[in-house]
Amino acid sequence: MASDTSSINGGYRVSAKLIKDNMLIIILLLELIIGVILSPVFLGKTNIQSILINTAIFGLLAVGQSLVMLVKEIDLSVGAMMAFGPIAAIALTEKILSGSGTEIIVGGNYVVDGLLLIVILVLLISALIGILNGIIRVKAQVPSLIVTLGMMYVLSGMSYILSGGYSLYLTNLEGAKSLGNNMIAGIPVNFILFLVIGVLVILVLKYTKVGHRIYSTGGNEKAAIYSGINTNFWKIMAFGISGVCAGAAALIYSSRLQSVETIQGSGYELISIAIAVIGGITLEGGRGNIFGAIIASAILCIMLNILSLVGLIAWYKTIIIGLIIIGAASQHAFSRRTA
């Protein structure tokens, strides 16, 4: 009898662990079922493609944010970077090409030339802003929450100054719609790009020394320093990669809408944090993985899509995202205490 009881308890523990380890997958499947029940258009081709595109945008931000959180920091500037990166890149491209007589903006706010240079500059500018965030954090010893909050306001203001507060339209810019709208076998190109980047980051973190150094930096910085790891470098690197991810997300967003808006990306920094937290990344650093963030990005995007399909207005969505952050963080804290 004791043996039977032990076997039952052992089986229960195995089942509980299996459910816990695959909780995100289970939630994702439940969401899909709920979506099918609540809306007849949920599984429609256009709706699925929309979910995948949004997952690519939010997922890229979340991957960058997750790396920053793994080194025990946070980046509140990624949303503002999504607007500033393209606006600054277009302004700089206009200056560079004006010397050759090439006009890239016509009719006041229609971008017509310089696509390749704009794309390169968006990624470069975003990376430099991320690196600057990291340098200020480690050199001035200012908490990243304050540094990136200040940078968020600076970038928002600069976006308005450079654009005059007007939208920049990409409808006449050849090739501009490709990244945001092209499909391969019905799957958005940007979603495939997101998966490639996500898998690459997962492999680097799991199988190279880079992963060990990033997790060590966030998990126990003093021990990492004593073991010879340059923790300041890896913090700066994490912020730099977060910037690149924000730049890539900005390119997809702008390409999809065929415009660059001064307010685009507003509030997306909170969504990226929500995804990272849902995926198991903690603000304590050194915990969690990118795979969880990738699945969590799909979970959040499907949830927001379902809420839109049932007619829930934006402010209720904001409340729900806030509750998700609190709930997921509380669940992770409880799990650690009872482990």
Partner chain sequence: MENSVVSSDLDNGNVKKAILKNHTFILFIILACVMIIGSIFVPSLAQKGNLLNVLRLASIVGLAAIGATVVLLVGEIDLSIGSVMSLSLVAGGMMVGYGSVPALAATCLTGIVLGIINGVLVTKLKINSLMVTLGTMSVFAGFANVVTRGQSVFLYDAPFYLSLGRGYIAGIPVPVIIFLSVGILLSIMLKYTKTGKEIYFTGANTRAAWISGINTDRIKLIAYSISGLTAALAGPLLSSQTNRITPIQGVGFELSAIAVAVLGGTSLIGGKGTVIGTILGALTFQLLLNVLTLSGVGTYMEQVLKGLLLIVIVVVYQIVDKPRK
Given for the second form:
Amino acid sequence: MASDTSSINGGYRVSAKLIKDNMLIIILLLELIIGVILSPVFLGKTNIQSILINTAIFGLLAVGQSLVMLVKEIDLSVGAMMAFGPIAAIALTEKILSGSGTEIIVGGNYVVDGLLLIVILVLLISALIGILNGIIRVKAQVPSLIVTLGMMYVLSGMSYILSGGYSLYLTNLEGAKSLGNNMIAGIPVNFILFLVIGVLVILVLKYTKVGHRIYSTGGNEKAAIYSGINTNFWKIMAFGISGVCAGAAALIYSSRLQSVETIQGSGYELISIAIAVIGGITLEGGRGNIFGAIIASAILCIMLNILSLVGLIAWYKTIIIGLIIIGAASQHAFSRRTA
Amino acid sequence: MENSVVSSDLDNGNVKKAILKNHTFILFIILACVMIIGSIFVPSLAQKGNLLNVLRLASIVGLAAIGATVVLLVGEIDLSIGSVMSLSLVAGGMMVGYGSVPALAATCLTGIVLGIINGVLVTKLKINSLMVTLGTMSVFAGFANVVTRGQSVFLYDAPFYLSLGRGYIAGIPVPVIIFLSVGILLSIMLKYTKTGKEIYFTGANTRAAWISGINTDRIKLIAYSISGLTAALAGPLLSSQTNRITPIQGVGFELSAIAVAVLGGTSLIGGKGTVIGTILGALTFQLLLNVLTLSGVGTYMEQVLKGLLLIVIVVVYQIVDKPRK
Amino acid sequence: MYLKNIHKQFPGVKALKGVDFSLEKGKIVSLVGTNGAGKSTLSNIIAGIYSPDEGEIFIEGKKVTISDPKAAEQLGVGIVHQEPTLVPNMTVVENIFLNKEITKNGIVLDLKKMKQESEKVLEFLGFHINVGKKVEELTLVEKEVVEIAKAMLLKPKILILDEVTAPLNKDEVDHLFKIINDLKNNGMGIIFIGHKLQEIIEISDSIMVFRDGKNVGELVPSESLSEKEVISLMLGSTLNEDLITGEDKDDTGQRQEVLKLAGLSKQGFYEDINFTLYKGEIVGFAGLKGSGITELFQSLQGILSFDGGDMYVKGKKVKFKYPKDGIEAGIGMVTNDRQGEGLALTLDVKDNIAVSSLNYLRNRFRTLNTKLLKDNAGKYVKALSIKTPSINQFVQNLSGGNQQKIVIAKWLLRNLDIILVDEPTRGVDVKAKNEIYKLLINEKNNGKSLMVASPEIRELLSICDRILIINSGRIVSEVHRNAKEFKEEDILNIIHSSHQHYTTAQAM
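Previous: the form predicted on its own; requested now: the form predicted together with the partner chain:
Below is the entire complex, every chain and molecule, led by the chain shown above.
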């Protein structure tokens, strides 16, 4: 405020803290400026829309992953879930509906009917798998790295078995493309959905008991147990929500491409962890916030977009993502040590 | 008086119980069961050619898993194994014009250097190794593609290189010989050298190890170098079977390697596990996949069972490890 | 409240063997006893953390089972745990209201009300803490206050205070005691657990003394009750009187200097330590928790750095960078946290003994000489009478005393000249205690030099040639074996009387 000018020393300290606290937003703004300078099409309508859609997909995964990391766990199965959710839901829908009536749900490789049920089942199946991850984690005391790694294998294998490795196309399914492609006032509807979910999670964490449960479970599990909190329950919940987020991300992804691929989402688990870490969430649990993860997903998507616009091939992006993960993690480690 | 019950508590019966609870032993029984039941239902399993093939495949993932085991033993993790494999293969691929030996030397050297990079980042930056190697996994994979511009290197002019994956010595596939030699060497190293003991101690309790005078950073660095080297060694065994080096050859290997190590009884917390267990783990893993393939369950079912096997066996280990009153 | 015949068994240890306990409204009962005597186990049972194996609990005449912490809370039990139970990254309000949140309509948190309520509780305790601050940003004292506020929030009928005064200075303790007395006069029953006997005598209506999982007596504080009486009841006749060596090596001329500290300092921990250790002696270090002795010992092996003064080993000036350097100069520390810092529990006895000496257990091929390793480990297992079925036994299966001996054996095998022992008998049973004392004295007679720190003065009296008393990181007194002050009472007096430095040590 006014104190910037009153004392140089104090002003410096204030601005240093200001920069540190708003680091992510500053990076985001810098990126936008760099994007405008480097590419004339950066601010183009379609480009911005494509950034927003990607942000919605990665952001949803990152929100789920962040919750899991806040309770001091990790979820490697979200990528595989993105393929398995829709594939299993479509297969199940076909079973249910063709059993009850005469409609054809899947003709050739084209899905033609049953959209609502498919959507519900995607979310339901993803949630159940997440909960299953959580239950195995807490009941059998198996580290989440192993549980979700095993689950990742199981899910990707099941996806292949159910789909036979073929893509399913949604082009003949009425309404299927709306989530991925429709706009409201030029803004992708899925991005709005993502923001709504993101804001909702932030509000719930901040203004209800849930936040206290999640943060204490990850921050000091013993203290939480001593306070009578069922930390196992909250761990299972976090995995469940992560599953729902992966399901929602899968819906957007498939709707956008109007197809369901057996390999969709593969490798996304690592990107979601990367975003969470960039957003300030650490593996030691109980630290960081969802707002950071949301900003971080925008940062990552804009960066990838700029790199594409300036003509950098995908391989360089991989390198840069890796460097950012290491950089972000070491920055957290460093600031913790000096704090 | 009551407090010194421990000594009388552990008589011969308990020693027997301890053996039954041994992870390696459990795995050995599972392996034997898979083998026996498998050959009853799928007669072709026990054929020499098939078994040699199982061994050959087990050797490749097993080699990478040995490195993963050593890193897990010091209480860290290495997610970059697959990318180290790709990048070191590619480095060798660039040298293959000069002959097989320079190519292999370049591969191994690159593997060690990449391992050291991981180790330095983990010990000097003091970042969680999961994060470090997640990052380097991405970086190394990117470099592998950048260096080759995504192209494959074909190996038709490198007979020695090819023989690594395809050759036999005294009827035994060369990969198996390499795998077992590395396995035995590292087993001896872990059991009978100072460094080996220090690896276990560092993983079991890093702070106590440090206070006991162990240079724990050095030990972690060694573990990562070994992991880099074994990942690099596994590469040529794989690429020589497909006749070419591709920049994505190692993709996914890190998770298979860790899965095999854990299957072999290695703990994710550190200080617990053996190379012998990992070797058995690799054999069990590959044999099971083979049984499934031969019995026509379908290739994709393998993936599913791989995941289930991993979860189930770790649950079993947890149960037998649980202290009873 | 009334507890009857409570038993509790942990793997390897019987923590409580039939304890009866009663607490009336408006009374303060203190639990005293050495470490591992069962005080904390009992309080954890009342707080619902552990459930008893046997026995009954009555609150206000009704028989109850306290299955979990939440149940205890509902029965009106509040507890301040000995170990920190705050979540570092959460604010003071959030911590105080953890799992007791106030909501507006069942869903939305009433942040304003919770803020007011927590300020009110803190106000009542007499502290002004910004309740929006994160707990990790608080000082030690403030954290303790928040712990108490957390337990006080629901206005419990029974309040358990487990070692709450440790981080507080005299004024703060006085202030806290005033509050405790207020609470008591309002009809609250209070269970107070502590080590500072003076405080306990001052505050309690009755003192329950615990020894080895049993309550061995109840004392009523009065003008005439001395700390000594409490102490003698606490200790019983567990010490073997033969042990006390009684000899005094005063032949200064021949004494060989092995370690010399000149003005050694570490900011925030210890200051201006001047001390010389001679060959073949045991020097005791007495002081309260947090007096800086542990950190001093750590510095001497290179586990912690020091930032002022000089250190000489056998006349040679040294400054260690790593623990390894200390070992190479012949100094090893047996830390007070043997499971966290001394042992690899999942490895076997022989590897734990040999870990620091592997350089000397190799053959000419530079691989380990397994036979030599086994022989040496076996030798020390025998010499120290470590009770283990074999040297291949995992250390986690051994009792505390045997584990402690293994840590000592590690340094003996390495043939170190100077061994620093921090709380040699923490969590060790009586029989093993005496064995460890014998062992330490034996090593002294073998020409080793030992520095021993312990909260149990009797322990130091029985094995040491002289005792240094440390307060707030400074040496305040030195008592020789032949001095008339070489008595528990006098030493405790010196420790307690020199409280005034305490605040300076807190201001880091």
